[in-house]
Each structure stands twice: as C-alpha cells, then as structure tokens.
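Single chain ahead, by itself, as structure tokens, in the form predicted on its own.
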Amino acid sequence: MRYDTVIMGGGLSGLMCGIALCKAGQRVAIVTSGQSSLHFNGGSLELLGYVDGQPVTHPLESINQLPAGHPYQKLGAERIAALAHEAALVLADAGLHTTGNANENHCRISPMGVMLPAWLTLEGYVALPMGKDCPWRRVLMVNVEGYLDFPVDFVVSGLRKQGLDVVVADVVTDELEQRRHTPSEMRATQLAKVLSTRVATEHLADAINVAAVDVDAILLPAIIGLTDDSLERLRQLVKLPLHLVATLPPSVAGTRMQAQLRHYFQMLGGTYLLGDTVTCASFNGDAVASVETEKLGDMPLRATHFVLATGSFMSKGLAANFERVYEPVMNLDVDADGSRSEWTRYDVLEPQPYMTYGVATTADFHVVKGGKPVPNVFAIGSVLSGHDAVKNHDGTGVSALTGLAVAHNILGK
C-alpha cells in the first residue's frame, strides 16, 4: 500500500501532524496500537509550566530559559507562537473548543487538587486566573455518591487554598443509583454515557439545583460531555455557573480528544490503522522505503516520508534492557546516558534523567541513525530527546507544536 506519508503512532502528536498534512491534501496512514496517553489527558493542554522549578505565567518569554537540545528551542519563540495559534485552530475544527493562549497561562485543577498552569483549557472545564484573584467567592463542589474516581477532599482542600469558600454536596439520581451496584459502571467514561440522556441529564440537573444555594458557580467531576451535547444541556438546566473538573482516568475529556481528533483525521480523508504497531522497516540507501505492521504482514506500507509518533517508555516508543535505551523499530540513535547507573536518582521526587531520553534529531527533526539524519524520517511528540514533561509540564505542548512543524517540513513551508 502507498502513501505519502506514515505516521507510527496515533496518539496528539500523530493526528495533529496527520490532519495538517491531510487537509494539504496528501495520503497519510497512522498506524496505531490502541489507546494513546491522550486518554489519560484530563482536558488541558500545557505549552510550557515551569522552568527550574517556577511556575510560569509567560510561556513564550520563558522559552529561551530552556536548554538547548529542547524541541522548543529548534523551533523558536515566534513560530511556537503561531504553531501554538494553529494548533488551537485544529481542535476547533475537529469539535474541541477551548478557552486560553499561548501568551498567558491560567490554571486548571488536577483531580488531586493542585493547581497546574496550563495553555489551553475545553470550554466547561475550570480555568482559573493564574496569580489573580478568583472570580468565585463561594462554590458548590458536587459530590456523586459511590463514584471513587473522584478524590473530593483533596480538590475541596486545593480551592481552600486558593482562598475559595467550598460547600461540598452529596448527590444522587435514579440513573446512577443503578450503576452503583456494579463497582466497573462507576466510571467516568460510563457514567458520561449513562448522562447522555436527556431525562438523566434533567435529573442531575434538579438534584444540583437542590444544593445550589448562596454559592457563585457549581463544580462538577467530568462525568458527563463525552460524545455528545449533554454538557451544553446540563448547563443551561443548572441555575448557576457550571464548570467541570478533571478526574482520575479513565477521562471523558481526553477519550473525547482523541475520538474527536481521529473522526476528523478520518474525515479529511486519513487512513487510521487501529490496533496495528510497525515492527520494522526497510532501507533503500539511506531512506527508508517501506515499513511492515505485525497485521499486515508482507503487505508492507511505502511511503515518501514517514513519521516516528510512537512515544516514550510508557507507549514502548522507547526500550530499555541493563546494557542500553534504544528505539525498537529502526534502531535510531538515542540521546541517553550510558551507564545504567545514571539513568535514575535515588530519590523519586528528583528530576530522573531518564525522563529527557529520546531519539536524537537534527534541527528540524530528521532522526538520526549511525551519526546520519535519515532523509525521509522525521520524529515528533514524546520520543523526542531534551526535555522532561513531568519537570516542565509541557508533554502536549511538545507533542502538539512538532506534530504540526513537522508537517509544514514534510510539505515544505
């Protein structure tokens, strides 16, 4: 099968590189295992959070304050900026409002309650101020009996910190008291289907209305708003301000981004092979000419270029055994230390060196193998070298902004 472009991996990175090499009009193949860590996503996207340990407010006046091998310093302040506005433009498209940009970030709140900076925030998801006032004096933090997935305590303790008046509310309705026998339905993602329902949604919207009193806004876990309009509903039948707070995987947010960006891959024309990984490829010279798929067996995928989206350990983009960190599917070079010994610090809550380890790339994001940029192959999102998305909060940044750069490379803009 020939197309213009492959991409290994379907998770942020993949698509946003897929859509805007789709909509140029090329014929692009994802290949993808199955679920990306975009599920786990709880409705943000962060560009840049911190730098040496400091929150930050200005994303784009920070970036020179990162390292060299960063992916954001081969891209520059100025086009991060403008890929950071397309980027947004894209989820637009694809059905996924948001609120924030680039020039400032605003907090969200994770479902321990911390605040995080963040870049760009669903629309009905809470996006607060960052180092400002509150706009809330007083909010009503619901409570759904039986639903585990939703520490309260901690998030009501996270917005007392941030000088909020925080009433907590128990609620319950026919429609999930019924799942509350069965502990697996008592989920995010299931409940958001069990909520989908007009008569469901009315009902949840009584029982909050019950425990809305003297209080400015209503927050809600995200258990409602997976495919369909019931969010919108719930929150025009609520007689307060309605906004929805992250909870603990699996997420409604981050399964609604990645079906939503995949229906609009799709829709442009992309081929999207689920459920597939690519095992190896061939070389003519020093391009690569073809790549196989552990389903299609000898049908293999050619292509003019093709794009290395498969990302870190956790996705197996990365591999490591006791003698080295390699790439497992063209053995590219890696950017890693070499003993063992330096891969982690004793103490977890250091920085762990493994965590900046990926393919090794040149400025505009060929991968490297033998100490050679391979000509045709470009690397995005995660498996990137240089940066630690745990340190600097900015994992969806990186794999948003070099999806779509290396898009505009392979198209040559």
Given for the second form:
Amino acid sequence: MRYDTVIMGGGLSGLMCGIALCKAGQRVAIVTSGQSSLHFNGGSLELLGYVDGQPVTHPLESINQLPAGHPYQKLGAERIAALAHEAALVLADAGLHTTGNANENHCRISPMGVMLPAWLTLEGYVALPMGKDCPWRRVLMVNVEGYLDFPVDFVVSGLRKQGLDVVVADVVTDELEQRRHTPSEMRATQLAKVLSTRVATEHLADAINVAAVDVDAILLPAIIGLTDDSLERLRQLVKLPLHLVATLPPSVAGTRMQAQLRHYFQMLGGTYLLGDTVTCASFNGDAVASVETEKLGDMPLRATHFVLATGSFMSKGLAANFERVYEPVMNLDVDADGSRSEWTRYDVLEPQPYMTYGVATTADFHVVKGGKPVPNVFAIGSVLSGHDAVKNHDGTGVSALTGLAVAHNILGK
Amino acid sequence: MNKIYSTHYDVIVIGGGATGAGTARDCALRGLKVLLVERNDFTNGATGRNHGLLHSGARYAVTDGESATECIKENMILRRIARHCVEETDGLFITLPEDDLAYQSTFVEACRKAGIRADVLDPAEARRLEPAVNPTLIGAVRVPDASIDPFRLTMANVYDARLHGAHCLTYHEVEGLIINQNRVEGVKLLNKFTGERAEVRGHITINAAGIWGQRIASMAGAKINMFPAKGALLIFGHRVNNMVINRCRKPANADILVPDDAVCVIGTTSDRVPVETVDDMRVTDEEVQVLLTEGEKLAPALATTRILRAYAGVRPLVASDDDPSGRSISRGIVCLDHESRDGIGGFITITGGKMMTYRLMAEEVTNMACRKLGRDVACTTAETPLPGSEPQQEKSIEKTISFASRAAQGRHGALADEIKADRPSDRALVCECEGVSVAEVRYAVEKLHVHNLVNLRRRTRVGMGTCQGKLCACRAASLLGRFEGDPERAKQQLAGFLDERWKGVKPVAWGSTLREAQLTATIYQGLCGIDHAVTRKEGEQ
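Next up, the form predicted in complex with its partner chain, please; the one we just looked at was the form predicted on its own.
Next comes the full complex, this chain leading.
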C-alpha cells in the first residue's frame, strides 16, 4: 500500500497534520492504537500556560523565555501566531467551535477547582477572563449524586476562593437514577451516552431549571455532548447560561475532539487504521522506505514521507528500560539523560526531567538516527523533546502547531 | 475519637505498631485502664513496611532454634485468632543448582526439632504446586508459611482494645516523659494537628516505639543500643506466585517472595543504617538491582512483571546489654525493666522481636506491667479471637451480593456488617481495583482513625491496587474533604498522598512504571493543576 504520507499516531498532532495534508490533496494514512492523551483533556487547548511556575497571560510574548530546545523556539513567535490562527480554523472546520486566541490566555476550571490558563476552549465549557473580574456573582453547581469522577467539593471550594457565591444542587433524573444501580458504570462518557436521547436531555433540563433560582449561571460536570448535539439542546432548554466543567477521565471533551477530528480527516479522504500499531521501519539508505504494522503483517505501508506522532512514555511513543530511554519503532536518537537516577526528582511536584525527554529533531523537525537526520521522517507532538507538558501547560499547543508546521514542511510551503 | 478523654491511666503505651496495639489490647483485656499514643499513623513503622509474611519459623530453624519455635507457636495462634488477616498459602524452600542440596537435610532436621512441619517435595511436584517457581530447582520443602495483612492485624488489635475501654490517639507525639524522683509518671504529648500540648499520667509507661524506642528511652535517661537494620522490598503489580517462595540456604538478601492479595512482594535487603536516617528511608538503585536479580531466581516471571513500588522498613534490632559493641545482636524479644536495669521506676521497654511475635511480646510486657501494678490477671490473647475473625453469619453471606461488600468482608471480616450502605449513592465505588465504596470510606473515617488519605489507604486498601490511586485517590480525597468539612485541606492531603506514592515509585521508574507515573502526573498536574492548588506539601500529616 502506497501513500504520500504515513502518520504513526492518531492523537491531536497526527490528526492535525493528516487533515492539513489531506486538504492539500495528499493521500494520507494514520496508524493508531486509538488511545491518545486527548482522553485526559479538560475541554481546552493550551498554548503556553506557565513559565517557571508563573502563569502566562500573553503566550506569544512569553515564548522567548522558554529553553532553547523547546519546539516553539524552532518555530518562532511569528510562525506560532500564524499556526495558532490556522489551528483554530481547522478545529472549527471539524465542528469544534472554540473561544480564545493566542494573544491572550483565558482560564478554564480544572476538576479540582483550579483556574488554569488556556488558549482555546470548546464552546459550552467554562472560559473565564484571566486576571479580571468574573462575569458572575452567584452560580449554581449541579451535582450528580453517586458520580464520583467530579470532585464537586473541590470545585466549589475553588470557585469560592475566587469570590464566587456557589449554590450546589443534587440533580436526579430517571435516566441517571437507573445508571446509579451499577456503580462501576458511573463514568463521564457512559453518562453522556445515557443523556444523549431527547427525553433524557429534557428531563435533565427540567431538573436543572427547578434548582436554578436566583443565580447568574449554571455549571454542570462535563457529562453531556459526546458526539451529538445534546449539549446544544440542553443549553437551549435551560433558562440561564449553562457551562460545562471538566471531569476526571474519561473525558467527554477529549473523546469529542478525537471523534470530530477523525471524522473530518476521513471526510477529506484520509485513511484511519484504527487499532493498529507500527512495529518497525525499513530503511533505504538514510531514508525510510516503508513501515510494518502489527495487523498488516507482511504488507508494509510505503510512503514518500513518514511522520512520528506516537506521543510520550504514556502513549508508548517513548520507552525506558532499566538502563536507557529509547524510541521503540526506529530506535531514533533521543534527548535524555544517561543515568537513571537523573530521570526523576525526589519530590513529586517538582519538574521531572523525564517529562522533557523525546526524540531529537532538526530545526524543521526531521528526526535523527545515529547522528544523521532522516530525510523523509518528521516528528510532531509529545514525542518531541524539550518541553514539559504538565509544568508548562503547552502539550496540546505543541501538538497542534507542530502537526500543522510539519504538514507545511512536507508540502514545501 | 482523637481526643484526650482522661489524664490518668494504669498504663500508657507508646507506639502504634503491631506490638503497641497488641499491648494496648492485652492490657485492656486484663482490665487495665490503658492509653495508646502514636506520633504518626498506626502501622507507620516497621509493622507496615515488611513482607506481610506469617513465618512458619523455618527461616530461622537452622540459625536460631529458639526464634523458630516462637514463630511456629505464634503462627498457629494467629491462624486461630486472626483468621481474616491470614491467607493460608503455605511456603516452599527451594534449592537452586548453585545452592548446596546437602543444606536441605540440615534444614528439614532443624524444622522438625522446632516443631515445624517440613515435607520434602520432588521438584516436579513443587513445579506443579507452584507454577511460578524457578523451573531449574533441584529440591523443595513445603512448610506452613502464610501471608498476613499487618495493617488489618494491627487495626483489629486497636479496635478490640477500644471495645475493652482503651483510649487510642494517633498523631500525638511524645515530646518528653514526666519524671519524678527516678520514676516515669507519664508522658508529655503534642497534638500534631492542633499544636496543643497536654500531660497524661500513668502508673506504668511502656515504650513500644520500635526503632524510635531508643529516643523514648533516652528521655528517661536510659540507654538502649539499637542497631537500625534497613530492609528494602519491591511490590509487583501481579500475584505471580500463590505460595510463599524462599531459598533453602542461610538467610540472605532478597530470598523471600510473598503473595499478598493481588500483588506479590520480594525482599529484603539488610543494611545497618545510622539512627538519624530512620525517618527518611530511601531505596537505592543498588538495592533495587539486588532485589530484582535475586527475585528473578525465585520466580523468573518477575523479570517481565510491572513493579509497582519500592519501600523500606527499619528493624529495631538491639545489642545485648553485656555487649554494647553490637557484635552479638539478638533477633529475639527484648523486654527491659528499667527499674532493675537503670533504677528508673514505672518504665518498661519492649523491643526486638518480629511482627510475627507481636502478641507474645505484648503478653510478656503486659505480664511485667501487671506484676508491677500488683494485678494478678492471666493473659487470654492466645485464645480470644480478634474482632472480624469470627466465622461469618449466614445472613451476612446472603447479603453479600456486590463486589464492594465482598471486598469489604475480606478487609474487615465480620465487622463489615457495620458498614451501612442504605442509599445507592453510598454504594458508589471509590476504588474499582479494590472495591471500596463510599460507605466504607465513611465507616473508616468514623471508626478507624482516618485523618488523611494515607490512613485511608492502610485501612481500606484504597489506591493499593494495580492502578495505584490513579482516579480513586482524587475521589477519596474529595469524600474526606466532605466528611471532615474542609476541602482545601483535603487537596493538600491529596498532594501528600501523591508524594508518598511517588517516593515508592521513583526508585523503580522505568518501563511501564514510568509510563504510569507520567499518566498520573498528566491527570493530577496537567488536567487538574494540583500543583497550583496547594501551597505547601503535606507529608504524612
């Protein structure tokens, strides 16, 4: 099977890259296990949230404070601004409407009630101005009894710390009540399926309307709006503005993003090989000729270009054994400390060095093997070295922007 | 529960490990008015940091016959009085090609002398009984080893002590002793949550503080020569073996593999460490290397099994009084009457020994206390079952329908009936791996001295399963915040819990363990921003 480009990994970076290539008329295949870090998403993309522990208000202005190896330093502020603009348009084309822009961060509310800087937030999710007064005085926090993946006390306490007056109401509907009898099924994505029928959404709206007295807005855990229009319907049925607050995983927002982007990619003609994993690559000189996957066996995928979008350790894009950190598909050069005791720090909330490990790349994101750039293979997203997604809150931004940037590189723009 | 209700006791016991809890129970059963004080949480010291092995005594049979006899006697007693804490696995002592097979007959002979059943097995038979065992073994002996849950055992003692009138305080540190004319008359306590100080008096003060006992004794002006021996262990993410596997040779490093609930534990190393370091035990890369290398010899599957965590405990070994250099260190029970030894009245130290012999240690020290108090009451702990170990009633078996209530019965035995889950929301699962419900968390907060997530983990196993607290820690923290009415403090505790977990993960952070660590960081820091919600880290408190 022959493609213009084969992308290894179908998370945010792989899909953004694949969409941009398909739009330019390329034949593209994405090989993906189906799991990606989008499943831990809180409804927002983050361009750059923190530098050295300090919150960032204007991400484009703070990029020069990042270390030299950071992927953004390879792009530069001007290109980042253009790519960020393009990313928002791609998301909108995929049906993911967002608020926010790259010039100024806003805040999302985390499942622990923390205000965290964000770049783009999905429509329907809380997005508050950063460092300015909150538009609401008094809000209703809807709680679903027995649903434990939304630590409501944490969220309420966090909101109160912001000076908000919060009323909590337990909301029960027949549909939710039924689900409660099987406690292990009280997960966000399961509830979103239950709430997706017209009747279930109406019942929820009725219950919320009863509780929404003398408040400016309604906050609901993100347990609705998986792949359908139930969130829009609910927002029309309730009598006051309603916004979702992220839950613990599985994430409804992330599942929605993944599904919409995948759908859009396939609509553009892209091939999405779900449930498969690239096992190895065949080289022809310095360049990669083809890759093999678990399921396709001896039918290799040939392409002009290959893109590594396999993610960090948690997505198995990187691996570590007793002695070293390595890239498991092509054994590419990695940026990582040699001695295992250097990988981690003793204090859990300190920046952990392993977080910044990843494959080494050239200025235009070509991967490197044995000290030499591989001419037709690029890397994007979390598999790249030089950024700490949990400390800088830049993971989704790096994924979206490097995905698009590499697509442009491949297209020769 | 954690309040000082009285200022005068017959006996004050210092230390909330198995020995202290057992002593408090023994005193209470004999009608003494007793206070148990612990500066941290129950089981925080060596009690909670060992293999969880119910020794048959076979390990000591060749080198220390007296300990071996003690062990097998206590082994049989604990199977009776603490059924719900013991899993009857039996154990193998295997001989590998590099070991001397002649040692096996010495071993079997010594076992029989100590009264330990020891059946020599054909290697093929051993492989059939325990498929995980190293298949190259050339000999095997079956002995009555078992696995025991030290957390559950200690809490059952605390629970019974309370039922019999004992008062128990956690997070109360002994800052000093009240001494009057060469007599210890009580303790000076600091409440580590509130900062309040109080004096409590007792006719007898028992020092059962384990390795920290040296410090307590020095407050009375008594000198005990302790030799802290650090033992490091690794927990694996699966129960690889169903029987305890030991090496049939002189006791050495990493030669015991114990199945424990859904996981298994390899250990230990043994190294002398300075007394000053015992509060901050870190497992080193070298120790991990030794444990892995030796562990794989017992069960080769360990090489490919995910390591959950590493941890280390400190054995309170004591140098005998006539040899202060520490060359002859006893592993036996040491019960010191400071009146005859140092001229300090009202003060006894119980130390040395093993978790296995905690009940016997409690008996000996309580006997001494009774003699001093002029009370002639016999010890009954060898016959009186611990709460929870009673055979379960028909009705409770009928009621056992859900995974969570079955799991709770496993943890609390017959006491699980006290967990009230009348509403559906009470039955919601906090921890899926271990089947812990909202109702069980509430029960633990109300009845089992739970003040933070680490306490809760030890009482209910929340976060101890294969997921290692990925989501359940947050769920449980949120509930604690609700039950105690302080969500911001609960966020601090959650950060403390994550830090405590990380201390165990760091030494083994490679492979899937590193992968899981990154996932946890992504959820708690990336998604939740816990690092921006807490102002300072809270360790054990």
